[in-house]
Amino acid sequence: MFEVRRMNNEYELCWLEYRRLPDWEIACHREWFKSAVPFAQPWEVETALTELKTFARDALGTKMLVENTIQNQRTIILGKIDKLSELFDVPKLEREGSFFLAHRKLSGKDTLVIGAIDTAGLVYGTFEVIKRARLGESFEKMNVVQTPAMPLRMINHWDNLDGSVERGYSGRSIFFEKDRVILNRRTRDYARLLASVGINGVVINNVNVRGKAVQLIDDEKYLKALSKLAEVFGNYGIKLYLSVNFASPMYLGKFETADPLDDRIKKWWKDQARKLYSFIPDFGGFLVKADSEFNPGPHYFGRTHADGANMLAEALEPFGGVVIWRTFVYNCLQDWRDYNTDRAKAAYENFKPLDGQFRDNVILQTKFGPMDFQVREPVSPLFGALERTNQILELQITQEYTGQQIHLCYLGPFWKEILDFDTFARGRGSFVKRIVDGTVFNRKYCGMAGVSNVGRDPNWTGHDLAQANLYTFARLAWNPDELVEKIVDDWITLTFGKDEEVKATIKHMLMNSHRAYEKYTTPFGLGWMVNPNHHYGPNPEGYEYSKWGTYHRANHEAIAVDRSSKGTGFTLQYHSPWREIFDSIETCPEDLLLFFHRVRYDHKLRSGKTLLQSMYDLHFEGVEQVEEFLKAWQRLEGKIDPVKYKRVLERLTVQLEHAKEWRDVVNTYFYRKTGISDERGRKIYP
């Protein structure tokens, strides 16, 4: 049965709800959590000790004492490796956040050691100990060394100062309201959530920086509030970053230009950086969306992206800051009659020629695919193309095109496919995960950025099961080689407990949900059949005659854009053998067939079915899977916290109705285009 200790009536704590453990587990762990001995300065272990005490109180019903010497038969000791090395041999740790956990006999007594090279590592190590205790692991033979694979593990918020959230599906902003910065208990708990899974950076404001948000880097009222916010996150090893408007000198400095090569503009940014770091000494840096979707950038002034990014990087460099420059740049005023321009090619065409021209503290942030977070896209060819430039992989945790946290759509398996994609940039083994951890091209600043899916809803993510996406993103940023199945198992246990039926049911739902969503929306890499602007619900030609370059050009015979070497030439941006594999309709992976090729409806797939019949079948199958998810969840009634059970039930019920709408709209669209009936005689509306 379930048991949840509510921290307050405002919100829950996701996977950090420290439910009281069963009696037999309490007996195993209580002695360990009765005392802690720090081998570090008090400020270095304060956060870690607070978390240990909280877990001891809530989960074990005991009070943990902090002592100067090892007295009890079992004790947790924690400290930095320079101090611990005076007691015993310690493993070699190098990267920020690295830690080790080890059982040691000291003075004839059992100790569990949490050792790290910095305070962030002590926090991460502490959360790892607590996680393992909650999962039922024994400490007696503990021997763990963990180093984060990626230097930068970031969350990007698209929050606005008025409290709204662009592409937010979980309530209002946790950072802003009525043009003010929010700082409260929830802020600290959010830092705890992120630190518990190894996040080390957070951008708190929208990449589309408009209105008063421009003032965040200048107004002392905002800077004072941000300094306090940065201190809260800093206690958990997380640096604060801000999105900035490239034309800020024009808005704030009253210049007539923001030309990055103008000495006045360079000086203005250097003065701003100095002022910013005087308030926030450990400030991480700037995130910039420039020359993209009407955001100003260096092209407005006849300069390159490298010119713009390098100017900002020069201003931040003395303070250790970085500039993260998004590569989401394309012609967003395309004429639908233009058959030559291909939006998919834009990022590569804009940034490949600039490879090697960026300063060392500039990082290009690239969306996983060449378009815009569709349910299925190929990996962007920029991964593997930029050999002399730092690069971050951008994933969208918030479910803009994948059901908006109304639909269950767990993205972990899809993200794993992206990370495991071999670009062949330096031959076999040039995986995306090895590019963004810096090893393939020996880059210093690399990593992953996830667009946040949290808001002020009681469960943080609107859909309770959408918490798994945030948790999984962070775990993969820490270790992209980790099995998604293991991550899912841990998240379910930490969130819902250890009932085997509950675990098996939720795991089945999560692991199959992305494919189900893909089936009843836009399979084969087609994408974009959504309502314009808000991007929810089916609209097969919603973007067909728009300015955004997102066309499928369907007629009565065929559908999709030919991106082969005989078409737009997009396939030529990939390294071999992908260039040849994607280029041929015979060898192209069928999951991506309609991304790369214009295909006749009567084209036979490898299953022997035609493309059109497969479309019909998949849309019916997707709905059937959602029906299965709903029935499976209903069988869990009484085994799950009733509040969570009801919320998920409501979402699944809505999802089923909307999945049917997707099925009927898309199938009818194809039937009306072709006049070809479903071979199985199912209901399709004429």
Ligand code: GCV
The other form holds:
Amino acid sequence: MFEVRRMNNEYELCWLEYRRLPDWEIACHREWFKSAVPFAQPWEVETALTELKTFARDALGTKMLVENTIQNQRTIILGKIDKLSELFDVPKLEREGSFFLAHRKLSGKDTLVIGAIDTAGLVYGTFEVIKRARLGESFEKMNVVQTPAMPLRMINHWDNLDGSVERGYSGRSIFFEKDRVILNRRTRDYARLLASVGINGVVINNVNVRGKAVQLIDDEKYLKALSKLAEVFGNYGIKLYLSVNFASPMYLGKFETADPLDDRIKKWWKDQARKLYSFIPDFGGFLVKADSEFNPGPHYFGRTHADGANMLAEALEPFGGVVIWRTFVYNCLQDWRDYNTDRAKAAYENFKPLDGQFRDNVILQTKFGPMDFQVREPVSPLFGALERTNQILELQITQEYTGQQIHLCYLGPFWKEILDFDTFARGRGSFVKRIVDGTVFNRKYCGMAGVSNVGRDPNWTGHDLAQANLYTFARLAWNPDELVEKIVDDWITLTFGKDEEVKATIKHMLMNSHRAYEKYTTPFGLGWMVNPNHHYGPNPEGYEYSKWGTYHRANHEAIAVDRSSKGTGFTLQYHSPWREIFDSIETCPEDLLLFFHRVRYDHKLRSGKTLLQSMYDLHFEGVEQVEEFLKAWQRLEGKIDPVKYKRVLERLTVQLEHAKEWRDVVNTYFYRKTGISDERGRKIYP
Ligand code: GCV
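Moving from the form predicted on its own to the form predicted in complex with the ligand:
Then the entire complex follows, led off by the chain already shown.
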């Protein structure tokens, strides 16, 4: 039976839960963790040493001593490379957070060296050592150099000050409750979790900045609390950022305008920035949702997004802060009878003309797809369109449209496809990952932002297996070239241990879950058949006659919007060859067919089946996969922590019920539109 040793009663520690290692592994590692010798100022190694000691205590049952000289036969050395270079050759490290791990013989003793240029690198290097020890790697031949691919590796929280979380499915906010900032042991553990996978920025409040949240940048009570929070995160190399309301000068400064070209408004933001930095010296900057879904922005004052972003950037620039400006801008008051406006085109239309007009410390943050985090969308054509602008890729870790952490939907493989998408902006090889790591257009600030799936639930993410999404997001931001399979292997071992059957089963479930979810919900890039507002569960016409611009316009013959050059012209926003590939119904990738084309139900797919029959088949297949996941999970009973086992079992059981609901509602919808039966005579409701 699986032995459970819980760290505390309140919450678990996801992939950082250090269970006691088996004896033979303890024998391999214990000697290493008996002593550490720092080659840096005490405050530079404090966090790293604390982490090493925690691991030594919890996993190896040993007390690690910090010493001035190397005495033991095996020792861990931590140091800044300038100091270490006095002892031996060190690799060249440049970017923030880089580190190396190396086995070196010093005065006849074995040492494992963790070297970095900054404190963050020492923390990352330390977590890497701990991870490798837990995965069973030997230190004898250790020779690792790691540099984060992306300078900004951010988590965005959509947490409100009252403690609720917009699109949160894991309990209440870990940062706020009743208009107060929370600072407790969990705050530090969250910083540890994020730092262990290389995250270096966290935006703690919702981009929809309403009510009391407007005061976060001004009220001293908040600023004091935030400065403490920033310190806790700062110890782990993570900067604090805040979402701000563009009309703050009107709310807080009592101005009648927030016009970014008005000198009084510029001065107000500059004063505000000075005040903020006096409390939080290493404050990261602002995240702004402007002119979007009823949030104020520069358009309201007859100015451009560049005017707005630049004004804020000028205020933050003297302190080294950045402005992250979202490109999620579209008309959310559309008329469903209007066939000319295409929401998919909006971000490009709004921001492409402004390319080159933003200050150096402005970064545009773009959702991966042109609509809104559907289970499948093409990559936004804005990637590859901004040659003279910093850009961040925004992904949604929280599962708003992908099953809300009730359904298992592991997003790693899909995110990898997005990162690997070749935009052809500068010819072949202009991958999204190379745009957001800054190499294609030689940009300084860029990276990835993930909308958090974390809340106050004991397991942080509601569904235990949804932790894998948080973990994977961060690992891909650190290294988008890493194989998802490897990331998954690591996560499973760190979270569930080394039993081969457990590992294989969970891996199979994770790796196939996004595709399964897609099959029983809205395949072919269709999207949006969800219940309005909360976005859970099927509703084929839920958004059909609404103002949100997300229509499929199904009739008895065909479904979906023609976004080709003969339709809305969305395909023209892509570089060749995608523009041509997406434009033709013959060459368009079939999993995106209904994103780009209006297609007849009797259209023959490459398989020879009609669109309609494929739609039926996929819905039945998706549910069968969930049935299989459930059975596979049940075989793990007794092999994993029973608490986790039961929690996941409950979610899978509900998922199966809801997957059937999706299947039956969507299949019935298509049957009723067409009057054409399933060729295989399976149950559809007439
Ligand atoms: C934070 C979608 C979500 C909103 C979210 C918005 C955004 O529309 O449904 O809850 O608001 O995206 O990304 O700003």
